[in-house]
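The chain that follows stands alone, in the form predicted alone, written as structure tokens.
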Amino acid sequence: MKRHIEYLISVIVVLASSVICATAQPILVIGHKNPDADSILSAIALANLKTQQGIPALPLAQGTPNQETEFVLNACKLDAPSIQTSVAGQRVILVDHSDYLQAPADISKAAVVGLVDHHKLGGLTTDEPIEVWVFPTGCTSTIIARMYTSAGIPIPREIACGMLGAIISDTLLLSSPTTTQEDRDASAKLAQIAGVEDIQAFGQKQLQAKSSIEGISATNLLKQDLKTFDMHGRKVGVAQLELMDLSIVAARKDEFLSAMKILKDEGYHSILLMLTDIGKQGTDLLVVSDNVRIIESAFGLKEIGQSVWLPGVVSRKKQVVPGLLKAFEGDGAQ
């Protein structure tokens, strides 16, 4: 009799837990503003992992996918996440960012329960302990691949394909200085799961899609991969446009500079646009600033003017933002 009672109690507990899980609001998994491939695909991959672990989760995006991300979603037969910019009162996992200026505007009114990122820590604070996976890899999806392995949960074919696309995007087809051996290993594993026989061929098609910007306004191109930072009390925006060949935008510099000046009037101290040439592995940096001297000191240059060619510079997080932070810290004038 005692065993029967214990069994019935265990059944009731399991059923009650199932009801709670079924009725509880899912955790929201969301990337940064102006989402790129990694931001969106990481949200999809992590939401699936959490759901498979019995923790209902929903991927979201803070904007529409750019042309490269659309390519990856279509190639991998994945649906774009719903767009949502308000998370007040919700449980949230942040992916691919930890800066308040890149998070939903009301993130302080949400309960952040997790963080998965490969950037610098951006000042995020929480009231309770949270699950944190932060590593200096080339891509957030690489970290999420590690999380699947740790959990012993297989990655679905379509999601593996999307994660591969995210790594290709963030590492410029494994050529960026941010690329680690773990990114390379994860790419090989994900390609095998996804049935991608030639990573280079798949990646070239993806990077061509990244370069398909005909008909897109300078303002939209500027904002589609814009990240905003608080640099010692000053608001700085660093946008990046990665292209197979900068000849595509050679005649549009004045358009970009005009769009940058308009955006700067929205309370920015400086706006930088990285026009990155994937083939030549360098960046034409466009600058609009209240104090160009600070920007010049960040790169050890005497004079930038409105633009300067930076050979070998392709990574915003590793080769641009750290120097800017130090330069703004060293400048006392607010």
The other form holds:
2 protein chains.
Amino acid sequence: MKRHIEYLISVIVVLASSVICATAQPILVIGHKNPDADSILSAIALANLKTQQGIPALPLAQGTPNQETEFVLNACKLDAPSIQTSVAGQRVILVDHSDYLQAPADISKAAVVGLVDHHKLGGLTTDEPIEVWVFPTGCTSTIIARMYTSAGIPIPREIACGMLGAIISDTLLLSSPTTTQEDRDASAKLAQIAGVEDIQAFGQKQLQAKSSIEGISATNLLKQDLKTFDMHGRKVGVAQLELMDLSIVAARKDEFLSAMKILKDEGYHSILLMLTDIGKQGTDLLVVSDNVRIIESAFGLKEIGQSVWLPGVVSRKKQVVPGLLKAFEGDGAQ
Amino acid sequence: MKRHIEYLISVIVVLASSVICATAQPILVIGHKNPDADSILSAIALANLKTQQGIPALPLAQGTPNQETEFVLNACKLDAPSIQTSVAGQRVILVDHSDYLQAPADISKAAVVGLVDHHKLGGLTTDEPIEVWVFPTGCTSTIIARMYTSAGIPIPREIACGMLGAIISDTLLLSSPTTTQEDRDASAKLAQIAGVEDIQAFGQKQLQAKSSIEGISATNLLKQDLKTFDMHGRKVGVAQLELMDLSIVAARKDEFLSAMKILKDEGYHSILLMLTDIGKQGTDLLVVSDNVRIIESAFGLKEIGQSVWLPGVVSRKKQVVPGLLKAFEGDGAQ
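Now the other one: the form predicted in complex with another copy of the chain, given that the block above is the form predicted alone.
Let's see the whole complex now, leading with the same chain.
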């Protein structure tokens, strides 16, 4: 009899705690390390959608908003998400990334219950079936716009404005080769909801904010949009600065190279910095590497030294990372 | 001048070969090893959808259809896909799985361009952004029905019939706890297109076909729906036989255990066989393991020995695999 009562009590405790957990613990929606506009605005938008669907959710960020994101948050009257880098024991939806290197360090101690992304698949595993929206669009927010439509839920004006800012950021104002028709359609729809009459004018101001890098150290600029990849066993960092005009950084290349060499000592095989010229639609690629020949072979070039101009190259994920992965794979086989 | 001409020729050769590749090489759509009805019918359906969308695609299977799948193919007047286990150098869409152990052995030498699944995420990585439709529905074919709707493309009658068969198979005629409202809605819609007036009657005949195991050896039955998992470094096989009534196998338990012991010698830590009783909605679990206590802890049971009746348990992916993963994770930490 005593055992039965003990069992009953334990069942009640478990049931009660699961009710408490279900009501008290919202799902955390979080983007990648060194968050860009899409990582932050997508977290805000998806948390809003889930909450509207009756599933309480909280947007988080793994770092402070960069100057472009600040511009979008201010322009759209949105608050920056709280910063949090630990998610152990929580239910989490990842946005704008799907790999362990860019997720919170203790992500394997959390329950990932959803994933919304537009990058290459990064090797995430889960214990249970989850909801995954991954499509090769130019921006995660474009996929979230699709999710709102699919759920038949209206996008609040401020959120629509923020999602538009995310698309402008990721597609360089709809000019990057990653831009899809769905990104264009979503932008037009979001601009209408947000009351943005001229996307070009709004976008130009935003990209100017992105280019406001005066007074920020080379190290901080380098780390601001740095992504770290495991390339067939080698740790490779690819950072990017997207600027209206490279004249802003022309005098600072040596400063960047020094910062890259210091960063490289953190166990990296290679550090690449893409100085992307939005106006000219090309990238000045700075390289610090244990074996620059792998980097050369990734781009089919020779003797690039410390930097090389890559005309037409503006997208890290579509024009730089795939070639690097193949070059590192080839190198590993030798 | 000569170099320019050589360059021009090489460009023409590359362009010509890419045109040839684009026209001659369809995308391969392939399900998991030891294919079940969903793996085969989803491959057929998705290849049809892609082809209708102007992207030539070919369904393949990694093995012969089991007796249930044969029933569905015959009832729906569909041909079995060709069997192929090598996909190196090809563009591939994976259906009904997302992990390397269940994919073709040389999948890492192929370009995975799409993924449609309803299981836990299995750690797949890609070099480029791809299209991923993964949702916690009862069946991959339910997601493919959504894809047809989303694309505004009609489902051919025979394909709809096959997709209905896949849903009946995976959800045990809409009775498994994995069944979602979307599975029910999709079944009703597919039955209408296929001209199936009574889903229950159609489904009962199909489940009887699934239960027709006379004359098939225990080893073949075991391997027919075996899934192999990497559970925190241990190789674990979980096979399942879904039967209308376990009386069919009552006299064969020793035969199964012998077959499991032989299979276990292929480097497995544990082999589990779920003898699932569709009528009684429960599973007789047979166990052969290096450490049966891990299996016991997965189910919160003690002294299960070689077999245990698990009332209410019918779903491998929802009711068996998640608990096993947690138990093996806990064991690894000791």
